[in-house]
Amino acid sequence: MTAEHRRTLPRFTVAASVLAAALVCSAAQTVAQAPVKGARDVTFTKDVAPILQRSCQGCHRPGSVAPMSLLTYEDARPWAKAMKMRTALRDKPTVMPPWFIEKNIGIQQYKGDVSLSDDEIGAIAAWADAGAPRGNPADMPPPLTFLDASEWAIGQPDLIVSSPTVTVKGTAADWWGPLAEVQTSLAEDRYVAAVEMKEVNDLDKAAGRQTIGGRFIVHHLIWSAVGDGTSRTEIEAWPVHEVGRNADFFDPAAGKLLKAGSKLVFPSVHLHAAGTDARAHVDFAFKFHPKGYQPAKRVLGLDLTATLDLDIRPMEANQKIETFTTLDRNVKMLVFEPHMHAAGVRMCLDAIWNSMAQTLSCAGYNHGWVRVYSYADDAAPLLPKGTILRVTGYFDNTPANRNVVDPRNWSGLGHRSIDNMMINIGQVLVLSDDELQQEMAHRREVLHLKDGQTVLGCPLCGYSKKPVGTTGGPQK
């Protein structure tokens, strides 16, 4: 791993230690099924439609990354009880949709929510083990409206800037490594409001491999924005480019800078091959603040990693990996992203603060579906200097994880699918004494806290004071 691709906060300490024996379920195991509210029977029109809409068919549909479409009753009939294996595997890596964040532990309030209740995922079984009825058409919602392929989410961009060509042969190795530079020809500084990455290809969507993997060829693709005469050093971490990510709004307060006459330095492109020979590159859009804007506060890169000590040993589950870091400065944490590769199915996010140990965020793993996690409003953590971060990865290296490729095989740090990474992709807005004072005054309002009253990922939201006896947190 280059030092690029650590982007962690200045002055951050990280050390890492091996322990064994963590009890992980495998997405092999089978899930109860949860009742469906109320005695009438569960029909597509009515009951199934309208969870599709929500939670699947931005994906699944032509053209976009799934494999299938469910837009109709006939798209959907013939996967009815793939429908109902998948969804009731809840936060297994290999659910549907693919939305692992454990509900039993953590913060539950993110951005962009698209997971299954337990009533809708009785509704899923009660429908296939019905034998999939339509229902009264009468009933079906709307169909919905999706943006083309040309079309972006961040809304017309301001500047489009690509990535160097890349040529992949349809059976070639894993390639890694760094792209040429590329200028933005930006005449003056701007400030980012938002940024989406598109990978632009000519794979034959329709006869390529009806898979994420024979659809797209950049697997992930770090890059930043270098100013002129800016030192690599004072690279600031943009979102990493990776199969399936959502546009990235920035905090409307922390705007990103993009200097004038910069350009877009690539470190480390992960490439695969689809099945066929390709050609691709990756088309970053930028929106812009409007002139004059000027960023009240900062937002940086808080990665976590342990990906030196990696020691995932064959034919062996349940393998678990820690890594620490000491906060040296307060934050609001703004986003939990998961990066591992084959082999790793788990990954927990702690902060402990004095006595108080909490666990924030869990969520389960997979490799073809890497997830952005990012926490809403007034649910992102709000943690004080003198926090420690604990993250921990869970391993699988046996035959029950099917994107290991051979488990037989011992397997640390490297630049191939089959070796392995354990990175928390952390971003936090900084937060000087008074600003944590001020995000916590309006936490305990929004939640109507009591004095004392402890919230998870705020160990001192309760307070209107430090504590007496506490260490760290708001420098006096």
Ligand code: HEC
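Note that the structure is a prediction, hence the values are computed from the model and not measured. Numbering follows the first chain given and starts at 1. Compared with the form predicted together with the ligand:
Seen as two rigid parts moving between these two forms, the chain puts Trp176 and Lys84 on opposite sides of the split.
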The other form holds:
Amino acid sequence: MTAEHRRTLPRFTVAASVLAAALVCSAAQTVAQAPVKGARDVTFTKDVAPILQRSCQGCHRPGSVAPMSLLTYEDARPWAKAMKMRTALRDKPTVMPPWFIEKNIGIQQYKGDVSLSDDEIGAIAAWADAGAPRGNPADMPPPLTFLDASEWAIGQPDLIVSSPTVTVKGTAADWWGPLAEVQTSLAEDRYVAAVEMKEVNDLDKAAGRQTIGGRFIVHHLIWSAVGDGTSRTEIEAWPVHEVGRNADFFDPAAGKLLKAGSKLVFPSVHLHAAGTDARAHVDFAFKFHPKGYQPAKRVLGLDLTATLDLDIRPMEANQKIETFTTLDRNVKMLVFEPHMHAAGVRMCLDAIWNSMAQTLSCAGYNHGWVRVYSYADDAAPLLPKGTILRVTGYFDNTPANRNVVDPRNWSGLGHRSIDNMMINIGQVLVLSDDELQQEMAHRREVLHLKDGQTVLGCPLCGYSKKPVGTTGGPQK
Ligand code: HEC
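Having seen the form predicted on its own, the form predicted together with the ligand:
Every chain and every other molecule in the complex is listed next, the one we just looked at coming first.
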């Protein structure tokens, strides 16, 4: 979403009232149909509105991507039952909010986690079951303010570069291809702290359809920045522009280099019709670090990809495909980003070190959503070279998966959504042996690890010395 909340919201819990509701419910069954008192205590203004502010309104407000607003009681009331149904799906591919990390396995600490706790899911259900009461208007939290579509979440940009303009007829077929390169006119090398990309088009938003497809024509745009004499190893891994993408704030110690005289190159854009003729371009806004800044670290892309042909059989659920990669360097993994296509419904990432196998993350997958899960700083996997990473993709090629157009078809590897992909799009910091030791010492300290204690995502963190029986690895 392009909008950012302007103030941080307090964490919210309704544990007490939900528990009370449960107790009263079970008592009610034995005491002949007494009204469910506890459930009536859950109200919109007190219990539900704070949840909607934290986890829903970024999308569910006028002018954003979701089909209906959930800003006010009047807006939300008709959707009470649907809200109960969609929030109860947890990590299933149609859950709301669209955050699919499984909570019973793997690392649980992620930045910007908007998913609901069991208590919050219970509160929405109790509220819907009680007839969606409004409650005391005085309990209503003050409304959030959202960034206007023309504002930049990264603040005032230091440089804005526009892609070439494209035109798409209202009924045109989808189009893929390259766009002409553009000059940045940057006079000196600068390091980028944040980048934000926005499609600017002439579609009438008020008249347009209330869907993402009716508001934009650029589905995604792959780009890079190439300066004079930039060598292959110097080319930074820039985030792809995708409809609905947030601004990217890079690790403050790992600014990305935009070289003097850089041009932006666009090897591939995917355009689609919006129902009416439209012209559009994408604006790239860069926020720079101060002059003289030097990065201490460099973030690299590390895609864990199934390169074999994916053999997805027709009319079959629960198809599982694995791919393995052995790390040839020590890394700190910064994100988990499952990327599959229409048939994909789940992905897991495991790390295997010596005889220790750990599941780092599992998430449901819905090809209608682009989700990247950033590990919290003290939970990001610290993996020594020699670690084997296993990515497991799960595919559902049956009518139960509504993203698949015709599940009677076999499908294989390919670029179109009806073909398949299976990638964990990784971002990593490469660590020297010393840096890995430092990171692990820090982790031992903040997590108060005892000697020999293992921790999820860091097989060697519990050891201040090389554990007996391990091979390879960072120890000296
Ligand atoms: C990242 C954006 C986003 C967030 C956050 C989000 N939604 Fe949605 N929501 C959508 C979009 C887009 C749709 C329409 C597509 C779909 O149904 O999946 C939708 C659909 C729904 C629907 C179904 C509407 C219908 O027509 O039946 C419900 C109910 C819903 N959301 C409730 C919620 C609740 C409650 C939250 C917060 C707990 C939430 N959403 C958070 C984007 C979002």
